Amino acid sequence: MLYRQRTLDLPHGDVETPILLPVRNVGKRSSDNTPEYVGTIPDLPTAMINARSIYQRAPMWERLQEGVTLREEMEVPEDTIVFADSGGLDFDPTGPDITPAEMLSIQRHLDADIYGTIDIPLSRENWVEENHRRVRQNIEYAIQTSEKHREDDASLLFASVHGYDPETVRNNIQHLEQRGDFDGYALGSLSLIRTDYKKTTRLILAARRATDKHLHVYGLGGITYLPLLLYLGVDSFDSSAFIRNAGNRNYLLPGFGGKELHNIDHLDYLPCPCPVCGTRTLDEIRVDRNLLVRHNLWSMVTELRRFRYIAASDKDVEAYLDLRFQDNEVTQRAYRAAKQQVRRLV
């Protein structure tokens, strides 16, 4: 396999990899209603923010001028370890409206530790044509921002990284290896194939071939996910699935992925023994949306605590894998195909 494990050091500390940061909605109308986790949950000190749209926050925006720090503004502490990406899905496909070196300069004012750069997702319906170009204008993006990022800046640069094959996700990362500065690569798109666990594997694969840095994979650490992404050496990833699933009613199981509560009957108490689920009945968790996403959250935890624990005890990973995918007829042709592939090249 080719899980890993490596410590990032950052400004406001270090982080054990691989590591899940939950994505937080702070800056979007609906405002941040992300459940409080930081400090909940202690393996947990991150979070993934969009930085355009907390830019385009007037007042909040203001508020960040005038002194207050984003962290006050999220209500986390000053030690919190947060991933600013560009916010590509809200971008105009024909182009970004912000530059590079802006972009820049609104993550260095919202103090994160990790700049995500400019970055214009693909598109599922041209998919070459169109796609051909903005692989191009990412690179580019990457490029211009790795020029503008001074020496004496702590925070990590991740160059957004965007292909619709192998070959174009590898020849990106060892063209911008030659022509950037990157800490590491972030490769998005992927959620647009999220179903097709074969393509979505050998893409991932293709990247960490590519590179020894950071690999860093854009919203794709749901809970069935997550053990797919350890196993292909996934460094770190960001996720709103707990909060999506939450929205659905849909209670997370490590091991069973998602489960309708409507569809729940004559139980008392729920599997789960989290701090969330531990003293509660269904019925309160049923009702209760915020309790649902912190239940959720915990689950992926549990997830990635769970991987950790089989790799650290000397425990027969593939095995683990072996009966976690057992159930799921799909996802367990996706990760023989990953196994197969990851065996060639270990």
Second form
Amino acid sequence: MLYRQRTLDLPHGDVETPILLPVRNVGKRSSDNTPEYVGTIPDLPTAMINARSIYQRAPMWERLQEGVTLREEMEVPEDTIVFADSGGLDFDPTGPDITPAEMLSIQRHLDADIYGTIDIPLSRENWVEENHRRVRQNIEYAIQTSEKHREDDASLLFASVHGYDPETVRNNIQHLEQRGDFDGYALGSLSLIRTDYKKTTRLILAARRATDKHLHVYGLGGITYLPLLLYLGVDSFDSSAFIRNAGNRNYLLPGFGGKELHNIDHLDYLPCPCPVCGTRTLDEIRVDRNLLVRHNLWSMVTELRRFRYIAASDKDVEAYLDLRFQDNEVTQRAYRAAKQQVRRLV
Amino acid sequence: MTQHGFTISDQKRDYSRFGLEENPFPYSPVPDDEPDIYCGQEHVTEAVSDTVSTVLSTGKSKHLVVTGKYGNGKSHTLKYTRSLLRDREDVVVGYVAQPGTGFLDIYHEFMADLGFDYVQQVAYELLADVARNETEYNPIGSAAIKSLIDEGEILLSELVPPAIKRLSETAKFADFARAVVHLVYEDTNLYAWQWLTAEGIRYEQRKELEIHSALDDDTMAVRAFTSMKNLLIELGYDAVFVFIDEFESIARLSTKDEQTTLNSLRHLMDQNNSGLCLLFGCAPEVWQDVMSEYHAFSERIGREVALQPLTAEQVYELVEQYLNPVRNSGKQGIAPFTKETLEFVLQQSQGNIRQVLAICSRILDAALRQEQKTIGVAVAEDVIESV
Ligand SMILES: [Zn+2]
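Now show me the form predicted together with its partner chain; what you just gave was the form predicted on its own.
First the chain shown before, then all remaining chains and molecules of the complex.
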């Protein structure tokens, strides 16, 4: 098993990994904003934010320029741990509208604890020309960022790495190890191939083998992937699955994935003892999206806690995961494949 | 252990009474894959050497047919020549045991004989070549480029697009280029190899490799072969040799298939007027028919050389060549055989090399059982009569 626990020493405090970073929609003008969770869920003093979208939202950016802190803007305590990624998914694929130096100064201004380098995600097509160009471009951005990342800056710098095959992922990380100075690596472009569990697993393992440094996985922290990521030795991951699922009225439950609420007739008591569900009825949750989002987040935290418990109590993690994946044929196959690959490594 | 008349024993037979460590003659008539004995017929070795040397020295293509009746040593000649060429680093040799049902099969056998590891190594050599042009590094060979990639010195993404572009230009076959480059990716190299060997892959797999065409007929196989040859030549190999054995089996094809196969081979020769050497092994009667019926094909073959039945002198020489490596006494020549015995063998085998070897093998064992010291005609007669 590649699961590991470490401590990250960050400007706003220490964090025990592996850790989930919920995606905060701060800066995005949208109705599906993230409800308050920092403080109410004790093991989530963390947030993933999109640096570019904050920068692009003029009123907020002005307030930040005038001295309001990001954490005030987010209405979270000042010791909240923030990972600011570059917002690569929103870039025009032909190229970002921001230079690595500008991005770094925005991330610094946001007082983020972790910076992710500018990246352009890969497309599923265009294997030969376009994706190789993007891979090279992302490497170049990462190296440029590393050169600008001052030594007196205590925030960590993670290089964003993209590739659709293990060789490219490994090769990119080795290359960046040689040419730059990074505190960790963040693997991207996986959400487009998320249904291909086997491939996704192989890419994560390739990254995990290529470096002993911190490994973050972008945008893959759904409730099904979560235990798999922990098993593969991923140190952190971000997720907006709890929001997206709530948008679809999906009630997340560890081991069961999501269940659409309109498919459930009536329940006197919900199957979850979290602070949201413990005292409420199904109908109350059904009508309040915010409650559903918060419950979904609790579900993910519960899954994370259980895994930590299994590992801490010397129980057989693989037996636990066998059980965890037994109801879903697809994820079961994915887990079996991952198990074989991991055993070959250990 | 004796049971129902069978005597099965793993006790090593003792040939020391003949001054031999073992019976050196093959029991089965299948030629060795790596023969180290060649009792050549001088005109054949000359013709083969001449063809091979011309290709190597001029770079121009040249082809040869070796004819001979069954058992006269065609396969042995081809395999022996192959083993000589395989030691050279500047050429590529593929052996095709028989032509199958068309050129697609020949191509498949050729690639399979080169093998996955070898062709993957060629793919890395291509990347090395690109790296020498595109980067400050100067990797020579597949191991060097592999370690540069593994260590992250060179970005794979810097090499792959220009490698595909260059190979597409050389090969004039973009799909082939993509398949070759995919051999370096562990997720896709099996599909790529299946496509390259014309084993066929599913549409979704082809899509993943961004390969548009199916390699499933003679025309595509000729294209792919030519691409492979051009790639190898561009990487600095002097020539590609294809040994096609049992060519006479094309006579078993339908007239249409036979014609298609010969046409494909003709196209192959026409499209590769440099760096290619085809060496056929064929029964003389089938070659006669090809000569008279398919001029367009046969006139492109530079030369035909015929293996003849062995003469007495050649039988002596052959037997001696087999005996010498296993001798543990100072004896020389054909002993423990006598000239008379071998003349009898020659007469019985009609100079067919395969039969000569088979009979000698049996005679040696019979003489051992009869506790003879030298092998006289009487033993040989016993053996022949018992068959
Ligand atoms: Zn709940």
